[in-house]
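Single chain ahead, written as structure tokens, the form predicted alone.
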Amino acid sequence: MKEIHIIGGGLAGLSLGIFLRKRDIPVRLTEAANYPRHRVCGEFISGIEERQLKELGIDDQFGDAKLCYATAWYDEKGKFLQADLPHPAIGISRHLLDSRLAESFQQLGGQLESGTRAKVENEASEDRLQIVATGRARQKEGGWLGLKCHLSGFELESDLEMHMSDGGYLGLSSIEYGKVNACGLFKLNKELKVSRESAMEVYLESCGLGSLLKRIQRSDRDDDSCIAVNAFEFGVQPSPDSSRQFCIGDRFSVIGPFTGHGMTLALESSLISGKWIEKYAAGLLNRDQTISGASREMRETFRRRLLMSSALHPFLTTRTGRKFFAGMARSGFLPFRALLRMLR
């Protein structure tokens, strides 16, 4: 079989590595950063089907993961929507989950480079598939920035809490080991003078999330795990040459945070593409063949669920939209799971 290189080792590409490694297919996996790390990321998976996990082969991988059950959603005047989750979503960190799929991985006879940087080709070889699951496009300006911190000794109301301003919006749900994982969206303020740990309590400050931020404090920061990005779009992402790369993950589309289907969207990604590969590993399909079609399923895949989250976003971030979204759901009009449903 030819072997198959994967650039980029999180979520995506370790999973699919680990698909085709379960179907005897040579993979070559190279990954910039080392294991364990930290990275922004909701850490919480909803939407994924337990058949999905276990043909991916990942199915082991969460025995101590938490089961979240519940949601609430919060603006400055306090709590507006408490709900069930239509599925019980799984909270894991990255820090952890990503550990032990690189370990899977090379359990399975994966050829792991971690610490390595690879070279993304653009010239088409008919002996050479390589997959890029290297994350998110990366934008030179965005108005966006992503932070999140682990807290431990955070007494959660819900199992996910959805925490919403003008200036953007925090997620905290439940991982393991009783943590907390911290995570949200804001608008960026280059005014604000702000360093790696300081800089969610200055933008909850900012824009009006005070309350939340007297919480936070009351409890237990892991320092190691207060990360930033900025520069990125939602969406699917652009490509130098979207004919010739073969990009599955954050690198293929970004979901809405919001959302809580990160995570499910690179999983499904990678199972989709898995299939395509494995026909290609086989020499039933060609290079070309593969690509094309594996990025056409995943467009038609995940059509609905970009264009609703690209529709709520902007909503949901203006002082308009967040009002009539909160205002709806007090008087019980909001069809909530009937929106859950149309992202997922």
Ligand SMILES: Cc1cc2nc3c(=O)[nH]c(=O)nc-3n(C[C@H](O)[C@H](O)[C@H](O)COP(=O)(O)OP(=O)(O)OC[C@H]3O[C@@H](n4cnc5c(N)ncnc54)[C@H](O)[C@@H]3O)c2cc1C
Second form
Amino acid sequence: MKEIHIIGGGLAGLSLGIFLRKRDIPVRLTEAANYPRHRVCGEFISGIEERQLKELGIDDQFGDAKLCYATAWYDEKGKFLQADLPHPAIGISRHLLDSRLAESFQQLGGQLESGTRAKVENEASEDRLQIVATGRARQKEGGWLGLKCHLSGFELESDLEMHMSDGGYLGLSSIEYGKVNACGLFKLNKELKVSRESAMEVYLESCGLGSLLKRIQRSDRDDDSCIAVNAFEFGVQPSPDSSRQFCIGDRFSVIGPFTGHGMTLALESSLISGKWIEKYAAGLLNRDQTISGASREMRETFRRRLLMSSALHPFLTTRTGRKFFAGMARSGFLPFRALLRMLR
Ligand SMILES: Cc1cc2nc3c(=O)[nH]c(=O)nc-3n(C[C@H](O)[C@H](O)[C@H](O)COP(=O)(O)OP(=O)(O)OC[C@H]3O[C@@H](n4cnc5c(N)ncnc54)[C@H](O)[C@@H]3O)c2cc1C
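In place of the form predicted alone, output the structure of the form predicted in complex with this ligand.
Whole complex next, starting from this chain.
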């Protein structure tokens, strides 16, 4: 059997590695960081099915996760929406989940090289299949800043609170061991001077979310978990040559974080790719057939959700859109559950 080389040990790379090892396919995975490590992520997994987790072989990794059943949405006038989720979402930190998956991958005989940055190859070679699971493509100028930190002792009013403002939004949700993850997306403001620890406070204040900031300040912040990311955009990601590079997860496409669905897309992309790679490893498909087949299936499977996410994004991030969204919700005309279904 041919060895598969995965670059990037986030959710997409690790879950694919486990899927392939469960089928005895030799896998080497190179990850730039060391585990455990924090990621900018809402840590709210919504829309993944139990059967998909089972098929990937990772359904036993969510033991300490917090199940989230309800959500509440706020703007500057207060709460405008309270709703039950059609299916419970999974709240678990990437700090815990990714390191567990890395351990499971190694226990299954996968070869893990952490703390090593790999070079993505552009040269096609029939003997080697390299999977690029390196996350969002770095853009020269991205207009967004993603921020996150973990809090202890924060009293949530719902399993997931979403706070909207003109400058961006912040989600707060339950994760393992009674902790709360605060994660948001803000319009990048280069005039604001911030440090890693102060960034969220500065942005919340500048967006008019001062009362939420006061609630956050009453809780204990884990300073090690404060991280930021920028220079990225949403949608299908630019690839130097998609017929030569086999991209999965966020490296293939990025969905709006408000959907709580990016990790689900990452896991689904591993499942789709894993089935094509199985045939490649068995010699039934060549490299080009494998890459083009998997990429086509991912594009078709994700198209509707990516389109819906791009169409809804302005409703949450522009003043007019947000007023319309909140107004519809306040008057009881927002088809919230139907919108959620279209994003799944
Ligand atoms: C603000 C924000 C909030 C979000 N909230 C949610 C949410 O609530 N729910 C949800 O489902 N999704 C959310 N997402 C999206 C989610 O985080 C991503 O969809 C998910 O992390 C994608 O997983 P991945 O494995 O493709 O990429 P990543 O998790 O980004 O992993 C990529 C890995 O590749 C490694 N790497 C990169 N380059 C190299 C290299 N050259 N060599 C070796 N290793 C390399 C990196 O170190 C990293 O570990 C959010 C995203 C943002 C920005």
